[in-house]
Structure formats: structure tokens, C-alpha cells
Amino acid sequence: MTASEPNWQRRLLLALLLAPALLWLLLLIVLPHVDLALVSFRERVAPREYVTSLAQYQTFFTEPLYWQIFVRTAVVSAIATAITLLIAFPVAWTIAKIAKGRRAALLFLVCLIPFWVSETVRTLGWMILLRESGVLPSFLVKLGLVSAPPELLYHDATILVGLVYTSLLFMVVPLVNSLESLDNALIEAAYDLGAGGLTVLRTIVIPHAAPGITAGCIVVFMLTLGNYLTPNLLGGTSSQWFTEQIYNQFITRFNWEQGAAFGFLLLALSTTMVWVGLKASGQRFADVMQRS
């Protein structure tokens, strides 16, 4: 395409290039969400008869079990995100600034290998390790630390381990992308001027990596908030995860109206947390997505 071509031809070519992506967004994201929103604002009064109502949302706020599980899901997801960041940051720093060449590639490959298998297989692997007759409880007995194999499944700590494990790569990648662009001369200059390690971390490294930190936290929080498989398998019936409530409304009770309302409440929470994270970090959404 040359500069002499008319503007309408350029616009037509751009429209043709964007058409598949726009069609995909419309058919698989926009329209299903619109339909789900309409479902959430109706109430069944008779077979195949519905009226517009806020009853589904009122049920959420008037039933303590629902909003307590909702808050619990948000809090545990935030904790899992924070733990993932604390673990991923040293890993990303090592890959981006310490390891060189093949060592950096090898470390990144180690982070990537677990994601070559499905989340189901990885979660079942944790169940084999942590169940009462599993590898880790038997090992603790052999070490003499406990007299009988403990049941390590079905605890909040177990759910956190699973959530962090399944989300780690999504925190490491944006952090590596951010830290690789950090000029080592800035760090060396700070040390030459007498700054300590914590000062360098607080004034140079973290501000520079802020877009990557924000991007990683947003992605990990959204993944953990909407995760169904890991909390359900590792937490059992006591997991009390909000996605399980959505599943029960849709599949078990066939109450699509209530399930749709719960889904939009979870979407609203996720959107709100993303907005709060961007405001707190002073980042723009476009800049953050470039680092993700």
C-alpha cells in the first residue's frame, strides 16, 4: 500500500484486517454478556413466563451465606495475588538481571514446563502429594515429625498453594518484561552514591517495574477470582468459593437467573479491583497491557 492510494482504500483494508477480531469479540464476548445481563434482570413467575426484577440481586444481599462467600473469595484471591508477587519477583529478577543466556532461558523454561499440562492434571498432582495417604504425609511420618499421616487437603492454606502454583507464570512474564528494560547503570549509580539495597529497590526497581507489577497482579487476581477447579478439588466441600455458587445455580438448581446475577456480581468485583489497582499504582490501563 502506497501513500498515493485513496483514504477509503486504506480504511477498507484496515476494516477487513480488523473484521475477524471484531466479529470474535462481538459473538463470543459482547453478545453473551448482554444476554446474561438480560437473564439476570428477570424473574420466573410461571413456566416460560418472566418479569423484569431485581430479585436475584436482592437474594445475594439478603442471604448472608452468599455475600460471605463472595467476600471470602475476594480476600483469598487478594492474598494469593500478593503471595504470587512475592514469589515471582525474585524469580523474574534472577531471569532478567542475574542469569545470562542459556541459564536465563533454562530458568524461564522451568517456570513454563508445568503449564504444558492442563490445570486439571496439575491440581490432581497436588492432591496425590497432599492427601492423607499421599507422598508428603507419609514422608512426614518417616521423618518422625508426626505420629500419623495428616490430612493436608481441604484447608485454606492448601487452596492458596494451588492458586499460587497455577498463577505463577502469569506474574513472572510481565515482571520479566518490565525488569529487562531497566538500565543497570541506574542501579550502579545509586550504589555509587551510597544507596542501600532496600533504597534501590524502593526508589528505582519497583517504580520502573510498576507497570509489570500492576499487569501481573491484575491477571493473577482475575484468574484466581474466577477459578473453579483448583478451589473445588483442593478445598473440597469446605472451599466456599463463589464460582462454585455460580456453578450450582446454573447446573444443579437450573436457576439461570440467579447464576447470571452472581456472575455479573463477580464481574463487577473484578472490574472494581482492576480500577482500584490502577488508581493505587498510578498506572494507565494501556501502559499496563503493553507489559502483560
Given for the second form:
Amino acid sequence: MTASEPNWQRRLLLALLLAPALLWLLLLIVLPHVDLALVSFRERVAPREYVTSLAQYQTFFTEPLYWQIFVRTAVVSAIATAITLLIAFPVAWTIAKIAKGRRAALLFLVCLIPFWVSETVRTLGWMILLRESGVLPSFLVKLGLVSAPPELLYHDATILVGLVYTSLLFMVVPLVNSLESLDNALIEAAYDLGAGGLTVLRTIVIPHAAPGITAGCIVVFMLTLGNYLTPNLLGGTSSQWFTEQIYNQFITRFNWEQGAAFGFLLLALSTTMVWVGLKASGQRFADVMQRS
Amino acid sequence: MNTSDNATVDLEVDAVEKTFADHRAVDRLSFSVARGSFFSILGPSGCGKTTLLRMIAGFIQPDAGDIRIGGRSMAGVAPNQRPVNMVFQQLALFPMMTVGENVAFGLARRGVGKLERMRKADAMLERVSLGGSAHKRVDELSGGQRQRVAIARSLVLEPTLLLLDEPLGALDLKLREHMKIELKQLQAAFGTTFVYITHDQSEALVLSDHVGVMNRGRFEQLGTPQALYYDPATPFVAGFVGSNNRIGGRVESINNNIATVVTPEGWRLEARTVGAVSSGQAATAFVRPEAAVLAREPSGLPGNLRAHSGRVDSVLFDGANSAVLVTESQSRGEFRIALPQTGQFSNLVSGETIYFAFEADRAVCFSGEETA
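Since the structure above is the form predicted on its own, I would like to see how the form predicted together with the partner chain looks, so please show that one next.
Expanding to the full complex; the earlier chain stays at the top.
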């Protein structure tokens, strides 16, 4: 037996093991994207007649409505990510540092439970709670806080609530991981050397948890940016989410060329924001991905 | 120590108590530590020494009693407000900062300006022989160097009291021996009061001016290392500090504070009584390995001492700490005897019969059955 034969066999085995994942990646992600990219770079000049052009992208830059929705989606997503981080941090801290054993596991389960039902059902649940004839408005009337039931749906705040709720778990998991690995003696040592709570948070906890924070923010931002259901159902027609524009182009207007261009613009946006986020926080992508 | 001369006392622990669930970790403990001294708390794991140290640092509140540092009561004072700094067991250096930033951390919390605190950190690193290491990362340092950074990080704040929580425990034996000497020199150089906890009696004896031997939340004895070694106050101290031969028996007679103890097998030996020991009672005697003199013939022993005999079980060669394990003829009990440095007995072989004797004054005897 030659020395290269087991090596050759090992390569074949590796190739076979990786085949399903590679095929999935190639057939369902790479190929459709290539096709969409080609579609986005053509223009219909007459029925069944197309020419290569940048017209679809030009439309985006010349039409203020698309621009505004694009920026609005990015800003609201960033706000949702920030709020998710602020809410998830104390939760993750409690799970990682304060609760012990079964209690920590139970708290984790509580964060997980909403994901046992589908996103559609969850979002419809929010609608039942918040709509004018819903549970919360009539409760407010009963308490005498308002005279008529207010419409709580179709506000930006409502969209934010829904987005944060959907994203919480994806922030909590990487945060718990990175906080659990923080040695309590470091916190005590910082206190012992004269630091107060906020200083400990700023100088010890956040630098230690930075890869986890970055990982959580990236995941939540991308999920939020690409979310269709929550902004659409909770925000109604006024939600003005960029994914709705893509949906409209493809489904309502049958303008696949425009929809494909919008899709690539959204991809470029999320990639840019992740890159900016990594640069701003001084994190390396590989470190961050290990934490998420 | 008198409590009226507060100027010379840096730490006073006054009837401090702490109970966890049904376990009394610290039991009405009182002691004081003089300024500039090296005080060790020595005890087995679970004796409450860590709880005591954490109460002094402020991480745990005592259930009762008071802790005064530099004459000021620490009741209700948070850890970050106490004139105390701690060197943690695993050192707890901040990995996200450089060595210099670690040392400057406490100064920054006091609002010392950036240039000034970097200068002070550099000067402090110089004093612990780590000059020029300020820009290094913590994981670039060796175990002994990290130790010194941890001490420097605390001492740069000029605390009234430096607490050390078994800081040598994580080091290997050779480095531990070396750091022991370094710690003692550092303490002498800085003159800061050190409170050191350890389960290693050798660390406590080598380093300390005074040692409190702690067991079950109380001090069994508080004294100089010499006093603990030569005049143990309780059987626990006699057994825990240094090596000791332990012999259980009954007191046959007492003459001038010297008791004659007889084992159930009929072996008789003399030992100085400590505390109330009376004739006919059960008693435990302790004889240090180095207290016994060896001879190959009974005639080689000092004539005024009672001669004992035994069979050599094994020779434990360890350079200057060499010893021989002897099975005593009558009791069949194991007895450890230090070999003299002269090399006179270096050719002892197992099975050989040997004679030994010790001065009754150098052995101690306590009333009561063997417990620990």
C-alpha cells in the first residue's frame, strides 16, 4: 500500500461528507444569486426584449422614495439592534452570572419558548393584543387611562417592539456565552482596586464580552434588516420596510429586474454595516463568529 | 495586643462571626495585626480562612462583630472604599489590558492623570524588578512575573493592608520556594502590613512575623512561628504545624510538668504537659522527628534519657530533610526520626534495630483522646 492511498481515500470521504452542504450552497444560494444578479443588470426595452443596463440601479438612486425607505430600514434596524442589546444584556448577565444551575437553564428556556410557535403566529398574537379592539387597548379603557381604545398597531414603536421581541434570543445566546467565560475574580479585583459598578462594566465586562456583543449585533441587525413579516403585519402599509419594496417589485408589479436590484442593494447594505460595525468595535470577524 | 495604642495597629478583628446556612465559617474571632508586620492565617481548607479574608476585603459582611482597619470601623464600607487591596488566588490580572494598565488601574480610579499614573506604574514595576514591561500583555509574562504584577497593582495604591489569598498556590514547587523569599523581601522593602492566608505551613512559618492557626472558624493558637513550632497550644497545632510523631495513650504519672504516657501496648515515654493534664487520663503526646537522637547501641544514647528501640522500616533520603521511619518495638507504631546532617546514619538499612531517645522537655502532651 502506498502512503498516498489512505490520503486519497480521506479526501474522497471528506468530499462526500461535504457534498450535501456544498450542493445546497451552490444550487440554492450561489446559483439563484448569480441569476438574480444577471436579472438586475438588464432592462426591458420591448416585450420579451432585454438589454444590459444599469437602469434598475439608477431608478433607486434617482427615486427619493426608494432611498428614503432604504435609509429608514437601516436606521430602524440599527435602533432595534441597540434596544435588543440593552434588553438582552441584563437578561444574559442574570443567566450567566447570577442564576445558578437549574434556574439558569429555566431562564434560558423562558427566552426560547416564544420560538416554539412560528413567527407568523407570534406576530398575529401581537396583533390580537394591540389592535384597536384588542386586549391591551380595552384594558387601558377599563383602567380609565383613556376614554376610547387607542390604535396601538401601525406605529413605528410597534414595529420596534415586534422586531426586538423576535431578535432577543439571538442576542442573548452569544452574550451568555461570552459572559459565562468572564472570571468573577476579575470583577472582584476591579472593585477591590477602587472601581465602581459602571467602571467595572466599562473597563472589564464590556471589553471581555465585546466579541459576543458584536456577534449578537451582527445577527440581530441582519435578521431585522431582512425581516418581512413583522414590519408588514405590525406596521401595516405604512411600515415602509425595504423588504416590502422587494416583494412589491417581484409579486405585485412583476418587475423582477427592479426587485433583483433592490435585493442586491439590501445585501450590500448589510455587508457594509457589518464591516463598519467590526471596524468600529475593533473586532476580528473570525473571533466574532466563534462566539455566535 | 493592647487596643489603646491604635497608632501601631493596622487591623483589628473584633468578635467577628459569619454563618452560612448551618455552617459556622467564622466563630467569634478576635485578633489584631501590628503595622508593618507579616501576619499569616494558616489552616486546612474549609477552616474559614477565606471567609475571614473576604470579610476584611469587604466582599462578605460579617453577621456580628467589627473589623477596624487603621483604627476606622469598616462596617458598611464597600470593598472599593476600603484602604485594603487584595492579591487573588488566581491573581485576576486583567487580560484585556497591558501590564502597565493593570498596575495603573487603581490609580485611574482615584482620578490620577494619565501621564502621572503611567509614570507611577513604571516606577512600581521597576521596584518589583519588572522595569520596561509596562507595554507587555499579561500572557507574555511568566508565572512569577505575573505574581509580581499582581502585588505591584495593589501596592501602587499604598494600602494600609495588603491581603494575599494563597497567591503561591498556582505556582510549581521550585517557583513557589523562590517567590516565598521574594514576598518576604518585598514586604520588608515596602513596609506594608501583609495579611496572608495559606494552608501551607512552610509558607506561613518562613514568611510570617505572627501566625494564627485556624480550625473550624476559630484560632487554635496565635503566635510567632517559633512559638507555634516549639510550644503548640493544642493538639491540632502540634499536628498541623511541622511534622510530628503522634502517640496516644494514658497518663501514668506526672512529675514537675513531665508526664509519663503509656500506650495501650505498654510503651512508656515522657513528655512535657500542656494545659490541664492529670494522672490516669487519656492523653496524646507529640514528638518532633528532629527531637530524637539516634544510636546503634543503647550505650550510645545520653544516659539520663529513657531509651527506646525500633526496627528501621524505611529510609527517606531528602538531602538535609532526610529521615528514617522506625517501627517502635513495643507499640508497633510508626515513628519518624530526622537523620543528623553528619551522614553518620546514612548507611541504615531496613530491618536494622536502632535505639533512640528524646528530652522530655522537647515533647509535648495534651489531655484527651486523639481526634484529628
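Everything numeric in this text was worked out from a predicted model, so none of it was measured. Whichever C-alpha set is largest while still superposing within 1.5 Å between the two forms counts as the rigid core. Residue numbers count along the first chain shown, from 1.
For Leu14, the Cα coordinates differ by 2 angstroms or more between these two forms after the core has been superposed.
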